[in-house]
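So this first bit is one chain, no partners, the form predicted on its own, shown in structure tokens.
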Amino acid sequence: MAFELTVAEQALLDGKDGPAQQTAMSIVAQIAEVQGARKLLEITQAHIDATVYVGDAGLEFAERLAAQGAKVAVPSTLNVGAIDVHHWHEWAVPPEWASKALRQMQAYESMGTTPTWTCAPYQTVHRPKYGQHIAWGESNAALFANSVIGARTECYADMLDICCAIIGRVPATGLHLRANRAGNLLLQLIEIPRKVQEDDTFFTLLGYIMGRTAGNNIPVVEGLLTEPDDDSLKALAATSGSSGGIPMFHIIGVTPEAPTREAAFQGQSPEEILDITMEELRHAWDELTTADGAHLDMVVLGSPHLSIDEIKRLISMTEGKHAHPDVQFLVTTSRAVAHLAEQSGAMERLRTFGAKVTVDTCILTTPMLPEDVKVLMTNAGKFAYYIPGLLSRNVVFGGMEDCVRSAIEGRVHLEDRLWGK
């Protein structure tokens, strides 16, 4: 069956309803065709990734469509940003740079976005329900969406994102339809303690392995003996989209797709089985890191940005404690999560501790680390996966207990908690 649009999807491809939409749909229709689609799905919301600035060409891309007068078809958030809008100028950020970058955002503005500029809005009030056709770009979140929650949606690509925010529609293919959604490989976790999977770490090396290992295929995990929360998903879907290209993930007994594992693969049985044990666990937290010895020049938190819970948690592990002064303490969190924070007191406990916050970026979108900061420690395993090759830095990975306490004592400092590190 041919490619087909309905009487009002054609009437925005002939510009009926102004040229952005008719821009927009002209992309979507010929990606649609691309990729094979019979035809367009409605969509109820869009998360928007190419706020970013990373050249002209998206930057032109941007103001253009807003020249055009192009206002989004549903309610539609807006990923990091390139840069802390009220503080970039306290960082190494160019300005000629900083300018062109809050250009590209006040673009995405003015199509009648949310300006939510966080890279977790599944943590917010804009989450999706179960089995809702989205558009969500950025991978982590993409990831989490179709996972945790059971909506429907693509990793979609930048510019892609706001045309199918602009029409209000996707192409019928990929995750948004149910047989495409069924897991083909199996991982077993192989005697991994309890107690090993209850660290903070776990979840992020798991989905560094994960993503590793799995190539395109969507991973079904069993053998979990803990109840993950939002913020330990979010470090497996975060990490897993770093270091590899899933489209999504299911574990048994704990993802909505996946009470069962007959469930999880819809009947079939896998195309293949790997067991995840105690050594893989160790050689991808040496992976993560990059570092030698124990210097340590800055610790950064917050890939995806943290949470209300991560802040709290924070909180607990720096109270009446403060930072060594030759390291510095970044935290990256939402423009919402730093307003709940300010409110609550937790913001002041954490610049008494030593703790800098930067809200709508963080250090992999936008240029503001100082030159002599060499070596990070983080507990983001996007991070940290990351850092090496955007930023030519070296890195160190760790729990945040680890983090904290190798800021007080500016150093790095790991605990032997796990297998003896």
The other form holds:
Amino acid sequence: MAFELTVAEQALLDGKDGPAQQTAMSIVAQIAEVQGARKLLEITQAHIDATVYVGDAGLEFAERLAAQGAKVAVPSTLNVGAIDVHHWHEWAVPPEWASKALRQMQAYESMGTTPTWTCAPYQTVHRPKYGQHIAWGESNAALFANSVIGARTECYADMLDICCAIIGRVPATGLHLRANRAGNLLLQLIEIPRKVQEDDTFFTLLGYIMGRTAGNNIPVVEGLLTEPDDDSLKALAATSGSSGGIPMFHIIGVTPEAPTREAAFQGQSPEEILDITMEELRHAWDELTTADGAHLDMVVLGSPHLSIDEIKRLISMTEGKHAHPDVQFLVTTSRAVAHLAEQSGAMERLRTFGAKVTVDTCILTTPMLPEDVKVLMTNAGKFAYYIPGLLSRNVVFGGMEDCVRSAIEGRVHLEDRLWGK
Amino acid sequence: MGQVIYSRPVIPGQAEGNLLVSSEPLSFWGGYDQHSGEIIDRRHHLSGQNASGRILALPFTRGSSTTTTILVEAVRAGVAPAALISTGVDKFLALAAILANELYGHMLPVVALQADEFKELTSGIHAIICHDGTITLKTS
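Now show me the form predicted together with the partner chain; what you just gave was the form predicted on its own.
So here's everything in the complex, that chain up top.
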């Protein structure tokens, strides 16, 4: 071993706390060695992304751990599962899939976790705090936790996330170490008017460009004229985590580790400087759309899961209106947000508009869409990025208002913007 | 004989196959068909190619943390690449190899090259990776 285990860690590896802890410790120790970690760090919480059934290997792994009596050592939230537990049968989900997806969800529930079933755990009561070491899976969640909150996590791969949660430790490497959190690539917004920066598509498009251009560097955005809210930064994190592999990002004057340019780069100079212009934004919009023409079968919102604020914004647009009978309108969110929306009456208003709501999962992780849904429209960069490859369907990207208007008219209707469609 | 390059064995092992080389990163989730080994990210330049049994060279993986799972599923289904080459240590690829061994006793070598050496790789060339990280390219 390149690093020394503590007495307690060695005991875990020797199986003194049981076979699940032994398996988990063995996997964490091996990856720690590969990454050149010198020790393990204790964590305060975990977010488990291994919950999604994608095939029998993941299910076998989960059930093996569960059968060995695995329990998490720290509070652990659960990412989405591969079905909406109570409503999957209303959609095209094959029963055999549902049964395996449910088994996998139950295996992770049995380990003493908190069944949040959401990809936006930072918008729950379990939101971590600045400086905490955590083990979060799911790229958008890890990007948000690191960049927006200043908590410290790697983007933990499925299965490693649960191993870290079981032993309550992570390799002391990557973004857990301050030196590795310095920006090295400066992205300058050049002549992008405030009006454009205030458009609700802006942070999604910026995220797409950031992921595409930054490689595995840590980009630092300069030149922002607005003060983005949580949901804008969520769109930025989720889209950049789809189109690319950045570990984290900084925005000067916005994110906690970037009060100044110097702080963002930890006193170093940028290794590279790239300009982002209106031209890149227009190009990003085009790349997020694969469908031609105005035909539309479904509007889908909620990757990551819609927050209660986003639902409120949505009902301000749908009030007194109805979706066209030929277009389905789907919202994906968490059980907790759906519950709040139900209590506040927002859910009833969405139903009146003709919207359906799916919880626990999303269209990318459960095979729920009927065959006849061929063209989808969304305001979520992550949906737009993955729909063509994962679902073999075409997609149109637009803002939330574009999506609502198109659903009402029954055809794609993008408002002309100076800079986009 | 052919050209020999020396890689860092991240997860050591032996493998042989034709190279499939990408200059772009790839997310296996949404990018790799776990039932066939086909590259299915339609925005990726390897879209439509099959990586099963080949030595897949990627600068690094991107995006989703589900990449590891897809690769382990592909191992279980027998459609994983024979080995993986990346620039630097890609933790998602390394973890997939650790899990493939832990769960199925399957050896999936993962090696790392410097970026300039990585650029010398060309699709279609037959390659042999040895336990010590030596890669022999059969150029003729």
